[in-house]
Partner chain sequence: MTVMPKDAAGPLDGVRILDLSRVWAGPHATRLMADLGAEVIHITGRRLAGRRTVTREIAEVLGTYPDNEPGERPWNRNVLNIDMSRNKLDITLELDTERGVGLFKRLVEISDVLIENYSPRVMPNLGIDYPVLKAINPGIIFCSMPGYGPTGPYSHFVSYGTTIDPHSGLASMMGYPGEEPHMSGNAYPDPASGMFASGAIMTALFRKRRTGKGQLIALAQAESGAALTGEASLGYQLSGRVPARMGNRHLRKAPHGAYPCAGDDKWVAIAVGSEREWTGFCEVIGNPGWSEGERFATLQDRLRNQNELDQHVRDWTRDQDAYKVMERMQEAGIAAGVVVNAGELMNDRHLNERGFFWKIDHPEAGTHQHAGQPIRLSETPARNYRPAPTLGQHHDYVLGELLGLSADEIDDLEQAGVIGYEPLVRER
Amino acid sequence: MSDGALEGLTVLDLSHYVAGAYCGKLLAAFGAEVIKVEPPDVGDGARRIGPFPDDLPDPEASALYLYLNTGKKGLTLDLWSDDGAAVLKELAGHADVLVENFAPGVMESLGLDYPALSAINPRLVMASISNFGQSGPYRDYRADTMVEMALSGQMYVNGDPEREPLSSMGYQPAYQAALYAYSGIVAALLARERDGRGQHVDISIQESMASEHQFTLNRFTASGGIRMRAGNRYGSVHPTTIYPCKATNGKAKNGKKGLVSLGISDPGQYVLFLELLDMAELADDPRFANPQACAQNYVEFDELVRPWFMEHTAEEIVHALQDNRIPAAFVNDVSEVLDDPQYASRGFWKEIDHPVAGTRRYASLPYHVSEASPTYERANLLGEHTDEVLAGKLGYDDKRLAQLRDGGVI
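May I have this chain by itself in the form predicted together with its partner chain?
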């Protein structure tokens, strides 16, 4: 902990739900002191979402909250009260970074927008994450994950061409905005080392997701082409898809089918793949001459190769193909990734104990670093460090704390 790359930095984390919270979690992993500021009594809305142990709602045992708030200190503060806003301003004087993901205009209405806070602390880096950014005609539009997937152009390319486009993969728009915010904050901290001043980082969830399908945008700008969704396949090459295969015994017991993922786009890999299936002659047929042709005739192609897949398990297929350097992979759900030998071998899952949720395995960051490794500690309880933070940072005595507590401010 004493060695963290961001050691010595203090972060005020006014996040709720996903986007701001994941950003704060990353800052905490690298050793910053991250103070999660939650409304008294109710806390972050993520505490009400779950999933919960045995499906029994408990604000201290929501998986969403627990995962997104590891390593933080918990402070409750009613920002909607004058006293609460005043305490926040005082804290901002001692902070390096502030992260918030309120709807645009909320911080301003509380007297806590960037101009106000930067007047108190010109070195403050403030990141605001919102659905559509702090300006523009959609600024006050409302959105959830699906609406962000829709308006960023991501949803249109997911799903079957003849059916409705698909959203989901969990909370990806918010996660991506969190990653952009994190990079933006560290960039601003680097600039601060040189320029001596902080700045405001405006992150739009829509823009974050719109930045992550360059293939579709560049196709349009170059040739006017619109990339359509292609079903459970990948655009112009085949077989880059998921095939059903023979179930392993364990999975058959759970009533689950076997599935395997292929990612063949290279003509050399394609020929080798056909040879392994003992179907090399298919490449002589112009319909199946290469991955591009194959994509045009995938229905016929799938009919020809599916029987081979149904005779082999995913384990057999993945290893047979990978031994020949052909991209193939397992198809895991969120329970199966916990047992995957590759993640296990790299120590990706970190066991963290929590007084209410117990000892569980949490996903860590997707990299190992040789210096100043990230640390993973449990999420804060609601208001767990309120006294510690206010006494330690601002020197409040017991009387002042009691006053704030009686007034419902903390």
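Please give the other form, namely the form predicted alone, since only the form predicted together with its partner chain has been shown so far.
Only one chain is given; partner chains and other molecules are left out.
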């Protein structure tokens, strides 16, 4: 098997929680040696977020931490102590990349900002992920998923038009920023090959989310139109929505009811769809002549077609439509995602064993690289590789390691 695409690179991952950690996970998957730097004793805050196996909290078995930190080495280091900061500077002298997602100003207060570290290692690429970037009037604002979704404009277009806007669940903004950080790091590494020097990559989570819905921003800049919320519909064409359908063998699929999702915008697909429903005559009605007209009269349209859906199961509907090249899909819950044959055929789910959490199934990366495929190894235990890293990278002997440990630095 070929070496990973990033084999030979050393990455210092100073991140906590999601954004920086996921970026480091991607780098590790492609062969970089990623050293996860955590505070002694307590570790990354993600270790305290469940779920946990058997609902028993354990910092070594957090599902969130285990997913975000696969393939990394674990180093404990108190960056807030003078000795800890000094050790980090030594490590930075041997590193190619440093990833951090502290609030702006924290790294500077520790004497570990980019000017300080690049003076030690001019080839260092440093990525800083923060809510609003390292500059601007919002730089020091606090934020979470709700705030990022609201300020990016994404929240405004989600939800029912008669209700308040809706946010997404989970840590989606942080994951998106991690992807941009990863691509920015790779770009900086390529530039380093050309110029011989590293650079600072400044990633804003707010900007990451705003860049993801250019279809609404472009619409406004081109025409002045502001896209409004449309619930489960696309808005300008129909049927692009979710319909309830007959449960399978009396057993509900996809929640309390059977559900299918449709995405029909092409006029030819629309006509074929009506033919499959044995309702081709609807196209002769000006209200339903095409997907655009249908969108203006979706309430009446849905009343006419809903009985057909309730007479057929999700399997019957999806397969019939897809066999005719019409976009349709099951609305999978999580258990159905895990059992979906498409994921299985591509080996998307990976089973990874961990000495505390046991064997669990994890999502892999959504791309296959023919000559340098990603690898998947378990997450590190807290401080698991501290002695190995400091002895191997910096030549620390047992006496030096003992001094640092006795002083609470590692």
